[in-house]
Structures are given as C-alpha cells and as structure tokens.
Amino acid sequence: MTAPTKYPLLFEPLDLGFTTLRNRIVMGSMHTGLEDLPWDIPKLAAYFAARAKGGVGLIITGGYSPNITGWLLPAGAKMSSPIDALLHRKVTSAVHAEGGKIAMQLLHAGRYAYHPLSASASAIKAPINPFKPRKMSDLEIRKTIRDFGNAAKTAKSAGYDGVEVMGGEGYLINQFLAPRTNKRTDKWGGSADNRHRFPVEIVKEIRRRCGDDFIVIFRLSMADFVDEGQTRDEIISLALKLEAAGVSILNTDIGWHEARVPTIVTSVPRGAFTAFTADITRAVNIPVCAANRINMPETAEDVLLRGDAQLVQIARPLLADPEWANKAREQRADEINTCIGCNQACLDHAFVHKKVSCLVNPRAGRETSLVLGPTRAAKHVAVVGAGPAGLSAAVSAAECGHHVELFEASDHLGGQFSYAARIPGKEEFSETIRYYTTMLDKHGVTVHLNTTARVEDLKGRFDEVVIATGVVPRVPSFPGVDHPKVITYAQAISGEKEVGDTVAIMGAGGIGFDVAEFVTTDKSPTLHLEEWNAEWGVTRDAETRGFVTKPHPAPSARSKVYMLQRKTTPQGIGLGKTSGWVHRASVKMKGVEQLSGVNYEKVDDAGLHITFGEDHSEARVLDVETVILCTGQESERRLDEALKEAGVTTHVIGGADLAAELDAKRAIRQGTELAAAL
C-alpha cells in the first residue's frame, strides 16, 4: 500500500525484526470497565475489533494485574490462569481477523489499589486512596517479578502479540522508581541503580518466559510531575537498562494520578510533553512512542517529522472515532470525530468505576448494542435545533439512510457548544462543530439556518419530528435583575454585552467556572507551551526531581472578580472527577474571590448587594461593573407544546428534554439512540 503524501511518516510500517506494525499509530491503554467480568468479553472483543478495522497499527488493552495484590479493585481484571487465556482468545481473534495486532497491558496498582491487600515499595499512603499499603518483603518482590512473567506467558498463550508493562502513572513500578515512595535501604531502594532493579528484572523475566518473538513494551514515566520524582538522568539510565533487558518499544507516560499538573484535559496544549519523549528517543536505539494530547493526524505527523518519537499513542481519540486511522490515511481528516479532552464519559467514568464511553461518540463501548445500521424504510425526519443533541440526531439519522432536514433559528451550528468553544482552554470544542458540519454535508442533510421552525412548517410534512431546541439561561427574580449591570452568561460569552473590569458571577456550577476563566483570561490565542508550563509549574530542568517547580500563573485580565453561590458546600464540588480540580485550581490562581452561602438581595448603581451568615444578617455590597448570571437554564419547549396541541407527535431530546446543568454527554447520547430507534 502506497503511503499517502499528507501523513507519510504516520503510515510507514515499523519493522520490529520478528514482526511488523502496519503503521505508527498505537491505541493506548484505557480501562473501559469491560475487562473485569467474563460475560463482558464479547463486548470487549467488538470494541477492540472496531479499532483494528479502523486501521490502527497496534492496540494496547486496559490494565490487567499479574496477581490479586495488584488488583485495581477487588476481583478486578487479571491475567494469571489458563481460564483467563481461554476467555481472551475471543479478543485476540477478533483483532487479528481485522488485520491488527494487540498487546495486553500488565499493571500492578501498588498503593493505588483500592482494597486492603495493597502493597508498595514502602508503607506510604497515597493522597488519593484511603488504604495504606504494606511494605513488600524481598520474597514478595521476587514473587511479583515471577507473576509478571507468568502473566506475560499467559497473555501470549491467549494470542496476544505482546505485553505492555505499566511502569508509570504512579503505579507499583513507578513507586519503586521514585524517592517519593521508595524509602527502602535494601537492594530494591536507595540508589537509582537499586530503584531500577525491580522493573529491569520484570522485563528480563518476561523475555525469558516469552522468548524473542514477542513484543515487550515498557510504559516509562518520562516526567513524574510530583515532588521527589525522578530526574532526567535517572530516567534515561533506566531506559538504557530496559533496552538492554529486551524491551521492544518504550512508551511515554506523563504524570502520576496524584500530580497537580494537568496532563489530559482539553486545556493542555496539543503534544505538550513530546520534548520529554524526545530526550529518551535521542538516548536509545529502540522505537519510542509519544503520547498525551495528540488527537489529530497533523499533530501526530509533526511529532514524527521532528524525530521526537517513532510511534504515536492515541487512546481517547479512538474512543471518539474508531476510524481515526483510516480517515487519516484516506486524507479524510475533516471527517474525524475529534476527541475534545473533556473526559466526561471516559476517564470520569473510569475513576468512579462506571463503564467507559465517549461524550462525542456514545457508541464507544456499546458496539454490540448501539448500532446505526442502514434502515429498511427511509423516513422524512425534521430535527429542530442544531446544538449537540440536534446535530447528533440529524447526522446519526442520515447515516442510517433517513432523509433529514435540520432547522436552526440562529445563523450558526453548535448551540451551547458554540459558547463552550469560546472559553479559554476549551477551544477544542469547535472541532466537534467542524465534524458535524462536515458530516451533515456528507450525508446530505438539508440545513435551514436563520429559520425558526413553525407548526405549519412541520405538520404533515415529516414522518418524525425531533425537538432539540435546547435551553435558555434562567433569569432569577430579585430586585434590580433588569439593571444594565446584569447580563446572562450567553450575552457575556458571545460578546453581545460588554463585560466590565470588575465582575460578580452569580452561580458556581460548571458554567460559573467557565465564565470565571473567560473573564480572567486574556483574550489572546491559546497559551503557548512555555506560558502553559509556567502557569502550572512544569520545568525542563534536568536536575529538578519530578520536573515540577513553583507555578507562575499569568495575572487576571480583570482587576476584581467574585464568584458566588447560594449553597454552603465547596464551590465546584460537582465538577468532573478528572477535570474539576483543574478548573478549581485555575480560578484560584487567577485570584477570584469565592463566596458561598450568600443571598442575592438586589443590584443597583452601587453594585451587587448580598447577605450571608446563618441568618443572613451580615451584608456586603460588591462594587462591580458587571453581574453575570450563571443561575441555571430553562428548557425551550414552546414549539413542542404547540406541536402537541396540533396533534403532532414529537421526540424531545437534549436540553429541551431536561434543563439540568448543561449535559452534552446526555444530549449527544439521546440523539444517537433516537436515530438508532427510528
């Protein structure tokens, strides 16, 4: 197959000596929740097969423990017995049938294990886990090394083409490598050579048990981003030892789970950490794989072109679009359903032990149950509203073969996503609008912009009418709500109303935090990498352990910003598991004054009057130029009500169905499920 001219390096085969990868695209490990139960194996096989069919060169599974001590959860995924191997033949056979290769990740959780059997290099509790691990004995360390070897051999018998040893992210092997968690004074701790002994012996044992014709990947922590982490010289030294021990590929891992540096959220610049990977690439003679925030082929090709790595790993982007590789190879990148780094249906699910899917692709992980097949009877479908729910319904229905017309009252597509894309750090959300715009055209959807659909436009003309008219900002009732100082979040973000230099934000939910970032951040383009590193305290200094230093955030774009809520609970407590802490930290870094347990009394020329305290007897006037309402939303259902009065049956989805805190995950899922059911 001739490599396409647009991404020639990305689709160049990689010869490992005993086997060849068809391209340089690696599907990275991600726990889906389908690994732990035997009856989910067919779903897991279908999930991986879809990505193999989509053209990736190598797939790496979610993490499987080599023994019960290393379980992430009680009775979690493991690979240690012939029964495990027998079950997994369904997975490997499905991938091989689509021309792909697959490796099993072997992961021992160490002190991140969420059960009382946890063990680590030293008895030091993780700040994100209630269980304190016991210190592993020399005998247990040696047994664990043998267990890794046994797990790899079992995986090979199951048909896996290789294994990846998880040596990063703060899991057990990483705990042995970093002084932060390894306080031992025996041959497994102290000096760097001693701390390196455990992973090197694991690789030697795997190579001894599995032979030379087996892919052995080591996922190396190239920047721990925690105090008392590893230095650059220590990491390079370990990389050279792993190469000598028989590793086939070194994969990039960035940051521990307890690190206070964002590594995966949408505000992280694309390819932010490839310089750390490049350090290793220059030091070793085996292929190195770059990772983290590489979500489009242009970024991937640039990484290879610079020589930062020989492979690129994408994980969440293949949740978003299993055809990512084929679309890039066929120069259809504009059709890629881009991962926007929101984490709402993937990592946020994984960390609360729910099945993983994808906000922009709810079919991810549901390949056997949510199928958009060709319809036997094409219908004429009207979709009213071009926000996430309407776009999802329109594109999915058209993909099934229905004739779809989309009505949108404004002059653009996107709905609430259009606002989100204007928030600093959420620019990626515009990629979803680009994707839907492309697919509307590809599938022949008739789009009516600047068109307010009326009952007479819909009644009798369509077989199905979908109401996706979304939400409008909720305007609470209090004295002065109509004062010129008061504007809605939509008016602020869209630029319809000017925002002053001093601001009070009413509401501290997701929208409140977005607005806080919007008004405190200079409206210049997305932060350059150097500025982002300074903001979060990331250093490239080779001698600084963990590559973390004191953050130096840019000052707020406004002289004073308040964020207020009626509730007395901590602000932002309901934000996403993996991204909420980033938003809370960002607002704090910008000096936003956060007030909870307040009552809004009135707005007048003096500003926003509030009371607080148990009986609201304490009063304060916030002298601000602008008060921004982030006080919830209300469903826009007027058309649905009128249609029902006219006897027209409708399907109501998205914000029009439920105006809770904006939920694009639910909206896109409802649109897809409705299309599948038509």
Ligand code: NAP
Second form
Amino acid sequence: MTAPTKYPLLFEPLDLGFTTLRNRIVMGSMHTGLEDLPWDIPKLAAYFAARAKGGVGLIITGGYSPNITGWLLPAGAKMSSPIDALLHRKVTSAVHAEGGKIAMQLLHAGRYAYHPLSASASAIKAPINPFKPRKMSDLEIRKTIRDFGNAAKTAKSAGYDGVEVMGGEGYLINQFLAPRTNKRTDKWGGSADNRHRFPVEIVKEIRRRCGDDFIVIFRLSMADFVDEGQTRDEIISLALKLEAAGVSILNTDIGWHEARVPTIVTSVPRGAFTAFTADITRAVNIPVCAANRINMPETAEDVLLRGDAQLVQIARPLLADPEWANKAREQRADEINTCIGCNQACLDHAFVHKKVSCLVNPRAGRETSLVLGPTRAAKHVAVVGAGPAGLSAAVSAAECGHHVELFEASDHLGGQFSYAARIPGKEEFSETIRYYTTMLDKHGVTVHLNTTARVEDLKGRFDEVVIATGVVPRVPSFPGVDHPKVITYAQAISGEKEVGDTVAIMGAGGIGFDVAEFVTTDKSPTLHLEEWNAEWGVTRDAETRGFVTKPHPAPSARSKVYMLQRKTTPQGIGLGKTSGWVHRASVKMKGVEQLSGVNYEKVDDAGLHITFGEDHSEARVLDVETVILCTGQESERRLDEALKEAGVTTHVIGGADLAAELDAKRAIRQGTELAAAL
Ligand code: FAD
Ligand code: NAP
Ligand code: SF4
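Can you switch from the form predicted alone and show the form predicted together with the ligand instead?
Entire complex below, previous chain first.
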C-alpha cells in the first residue's frame, strides 16, 4: 500500500516485534451494552467487524471483568471461563476476517462496582456510587492478580490479539494508585512503590500466562483530576515499571469518573490533554497512545507530528463513522461523520443501561438491523426541510439509490441545529452540517434552498413525500410579550435582534442553558486551551496531586443575567447525564441568577415582572433590557396539513412529527429509519 500524503504518520504501520499494526489508529474501549448477553454476541461481532473493515489498526473492546467482584453491574460482562472464550471466537474471527486486530479490555470496577460485592484498596465509598466497598485482604489482592492473568489467558484462547488493562478513570487499579483511595499500611499502600505493586504484578502475571507474542496494553491515568490523586513523578515512575514488566503499549487516560473537570464533552478543546501524554512519551521507550477529544484526522496527525505519542486512540468517532480510517486514508476526510462530543446516544445511554448508539449515526450498534442497502425500486422522493431529520432522510434515501429532492425554506442547511453550532463550546455541531452538505452532493441529491415547498410543488410529482419541517420557537402568551425587549432564542442567536447588557432568559431547558452560555461568553467563541484549563482548574504543575487547583472562570460578558422557570425542580435536571453537570457548573461560574417557581406577570419598560408560588404573594421586577424566550417549541405542520387536505400521503418525521422531547437524536434516527423503509 502506498503511503498517503495527507496523514502519513497516521498510516505508518507499527512494528511491535512479534506483530505489526497496520496503522496508528486505535479504537478505544467503549461499553456498548452488547457485551453482557450471549445472544448479543453476533451483533457485537458485526459492530466490530464494521470498524475493522473501516480500516482501524487495533480495536479495544468494552471492559470485561476478571472476576465477579469487579463487575460494573451484577451479571455484567466477564472473561474467565472456557465458555466465555468460545462465545468470543465469533467476535475475534469477524475482526480478523476484515484484516483487523482486537484486544480485550480487562476492567475491575473496584469501588465503582454497582453492587454490594464491591471491593477496593480501602473501604472508602465513591461519591458517585451508593455501594460502599469492602477493603481487599492481602489474599484477595493476590487472587485478583491471578484472575487478571487467567482472564488474559482466556482472552488469548478466544483469539484476541492482546488485552488492555484498565488502570485509569478511577477504577480499581487507579484506586490502588492514588492516596485518595488507598489508605493501606501494608505492602500494597503507603509509598508510591507500594501503591504501584498491584498493577505491576498484574502485568507480570499476564506476561507469565500469555507469553511474549501477545499485546499487553496498560491504560495509564496521566492526570486523575481529583484531590489526593497522583503526582507526575509517581505516574512516570509507574510507567517505567510497567515498561519493565512487559507492557507493549501504554494507552493514556485522563480524569476519574467522579472528577469535576470535563474531559470528553464537546466544549473540551480538541486534543486538550496531549501535553500530559507527551510527558509519558518522553519518559519511556515503548509506544504511547494519546486519547480524548481527538475526533478528526488533522488533530490526530498533529499529535503524532509533535511527537506527543506514537498512536492515537479514537473511540466515539468510530461510533459516529465506522469508515473514519478509510476516509482519512483515501483523502475523504470531508466525508467523515464527525463525533460532536454530545454523549447523547453513547455515554448517556450507557449510564442508564441502554444500548449504546450515536446521535449522528443511529446505525451504530444496529449494524445487523438498520441497513441502508441498495433499493431494487428507485423512487422519486421529496424531502421538505433541511434540519437534522430532513438531512438524514435525504442522504440515507439517496444512499439507498432513490432520486431525492430536498426543499429548504431558508438559505442554509441545518435547521435548528445551526443555532446549536453558534453556541460557544458547541462549535463541533457545525461538523454535522458539513458532513451532510458533502454527502448530499456525493449522493446526487438535488437541493432547493430559499424554497418554501408548497402543495403544488409536491402533488403528483413524487412517489414519496417526507415532511421534516421541524419546529418553531414557542411564544407564550402574557401581557407585554410583544414589547420590543422580548425576543426569541432564534433571534438572539442568529443576531437578528440585539441582546442588551442585562438579560432575563425565560425557560431553563437545554436551549435556556445554551442561551445562558451564549450571552455570558465573550464574542470569541472557542476558549484557548490555557483559558479553558484556568476555567476548570487544570494545572500542569508537576507537584500538585491530581493536577487540579482552584478554577478561575472568565467573567460574564454581561452585567446581569437571570434564568427562570415555572417549575420548582432544580434547573437543568433534565439535561444529559454526562454533560448536564458541565452546563450547570458553567452557568453557576458565570454568575447567572437562577430563579425557579416563578410566574410571568408582564413585560414593560421597567422589565420583567414576576411573582412566586401559587398564591403569587412575592413579587419582583427584573430590570432587564432583553427578555429571551427559551420556552420550548411547536411543530411546524402547516404544509403537512395542506398536503393531507389535497389528498397527498406524507411521512412526517422529526420536530414536525412531535415537538415535545424532541432532540437531534430522534430527528436523525427517524430520518434514517424512514429512508431504510422506503
Ligand atoms: P428543524 O431543525 O426545525 O428543521 C426544520 C427545517 O425545515 C428548517 O430548516 C426550516 O427552515 C425548514 N422548513 C420548514 N417549513 C418548510 C417548508 N414549507 N419548505 C421548506 N423548508 C421548510 N438537539 C440535540 O439533540 N442536542 C443539542 O445539544 C441541541 N442543542 C440545541 C441548541 C439550540 C440553541 C437549539 C435551537 C436546538 C438544539 N437542539 C439540540 C435541538 C435540535 O436542533 C432539534 O431537535 C433539531 O434541529 C430538530 O430537527 P428537525 O429536522 O426535526 O427540525
Ligand atoms: P425544554 O427542555 O422542553 O425546555 C423548555 C423550557 O420552557 C422549560 O424550561 C419550560 O419550563 C419552559 N416552558 C415551556 N412552556 C412554557 C410556557 N408556555 N411559558 C413559559 N415557559 C415555558 O426545551 P428546549 O430548551 O426548548 O429544548 C428543546 C430540545 O432541544 C430539548 O428537548 C433538548 O433535548 C434539546 N437540546 C438539548 C441540549 C443538550 O445539551 N443536550 C441543548 C439544547 C437543546 P417551565 O415549564 O418550568 O417554565
Ligand atoms: Fe459522538 Fe454524540 Fe455520537 Fe456519542 S452520540 S459518538 S458523543 S456524536
């Protein structure tokens, strides 16, 4: 194979002595929910095979526990018996058939185990888990080391090319490594050497059981981002010991699950943590893999070019696009369906024990059931509305071979999603619009911008009519709603109406929080890495345990901002499980005054008049220049109703179908499923 010109380092093979990886792209471990039950194994095999076919160099599976104490959940995935190995033959052979390599991640949850058997270095409860772990005895520690060796040996017999030992994210091994969770006074605790003993012995045991011709990866926490975490010297000394114990590749990891520094959400700058990786790379002589917020080939190539690492791990980007590696290699990076770091269909699903998929690629994890195969009867399809629902329907239908025309009233693609892309910290969302723009062109969709579709444009001209006309902002009725200081979120974000220096945001849903970010953040959209680090209290100081210090957020761009809702529940509780806390913390850091349980009385020149409670007994006037309505949306269905009256059958998807609880995940999924069924 000739070396590509654009990302030459990314596609350079890596010789590990006994085996060679075809390129530097590692698919990071993600628990999909297909690991736990035997009858899901064929789906898991198809999911991994698609990524191997897509050109990735090495795949790492979701975490499998070496024993039942280490289960994340009761009856979770484990790798300990010949039956486990037999089942997994299907997975490894599917990957090997596509020319890929695959390693199994071995993960002992320790005090993150969500069951009463949980055990850890010390009996200290995690702030994010109701179960208090038991302190492991010396005997149990030694048995656990043997269990890791047995699991690795079983994985080898199942055809895996290697294992990854999970030593980060605050799981058991990390709990042994950090003084925060290891208060032992025996040979497994106290000094750094003692705290290092457990992982080093695990690696030695795996090597002893599996021999030299087996890839052993260790996932090293290079910054814990919790108080009483490890120091840089401790981490580097551990890396050197792991190298000596026989690790083939050091993969890197950042932040414990309980850390209050965001590490993977969309607002984290791309490649934010590679300076930490570079510290490890400089210290050892084995390949090091960089991870976290590397979602496009340019970022990956830059990491390798700077010498920060020899490999890059991408995980969620391979949910978003299984063909990521092939597209990068073939100079088709503009066709990559980029992971936008929203977590909405991956991590947020995993945390509520739902099967993992992807907001921008609903086929992820459904490779065997949601198939966009070539159609036998090409149809002439009209799609009205170029928001996420219409875009996914149009591109997916065209991919199946239908002749598609897309009508969009405005002068641009993206619908409401284009507002999302203007929110500071959500700039990644524009990648989805770029992807669809490229794919509309690639699949020959005829796009009519600035065209409000009417009945006469559609009736009798198409075999199928898809209505994806989306939503419009809800304008509630209260006295003064027509006052010039009242504007919609769409008018504020688009810049159609000016936003004053004092603002009341009416509504505290997802859009309310985004608008709070929009109005409190200075015009320059993306924070530079140094500013971002300061905002979240990340330090590079080698002596500071856990690399966290006091946050120094940038001041709000406006002198006063209120965010209001009628409900009395805490604001933002409905936001995503893994990203909501970041939005809530961000709004607090910017000094937004949050008021709940309010009634909107009126708006006049004095401002927004509110009362509190059922009896309206307490009143307040918020002296603001602008009131921004973030009060939900309503379906735009006028065209559909007119078409139905004219006897035209339609398919209604996305916000046009149902505005309540609408998000882009549903919109894109409905568009794709409809196209597959046409
Ligand atoms: P829309 O996006 O509303 O698109 C409908 C399109 O149809 C529009 O472009 C409109 O011009 C066009 N149209 C209407 N009538 C006609 C006609 N007669 N002829 C031609 N064209 C017509 N969702 C998430 O999942 N995650 C987020 O983080 C997120 N953040 C958001 C942040 C903001 C600030 C906003 C405003 C929304 C956010 N959303 C988010 C919501 C998401 O954007 C919407 O759920 C999604 O856009 C709905 O998709 P849709 O295609 O159904 O409708
Ligand atoms: P939302 O989450 O349903 O919030 C609507 C807000 O408007 C609520 O705070 C509601 O609170 C208020 N409201 C509703 N009807 C009202 C009325 N008649 N008068 C006054 N207030 C009213 O919807 P959204 O914020 O518009 O977001 C739309 C969708 O986009 C959401 O479903 C969300 O999933 C998605 N989105 C997601 C994110 C994300 O980060 N994941 C970000 C942005 C948007 P009260 O009724 O208590 O007043
Ligand atoms: Fe990325 Fe969002 Fe898809 Fe998860 S759901 S893989 S974060 S785009």
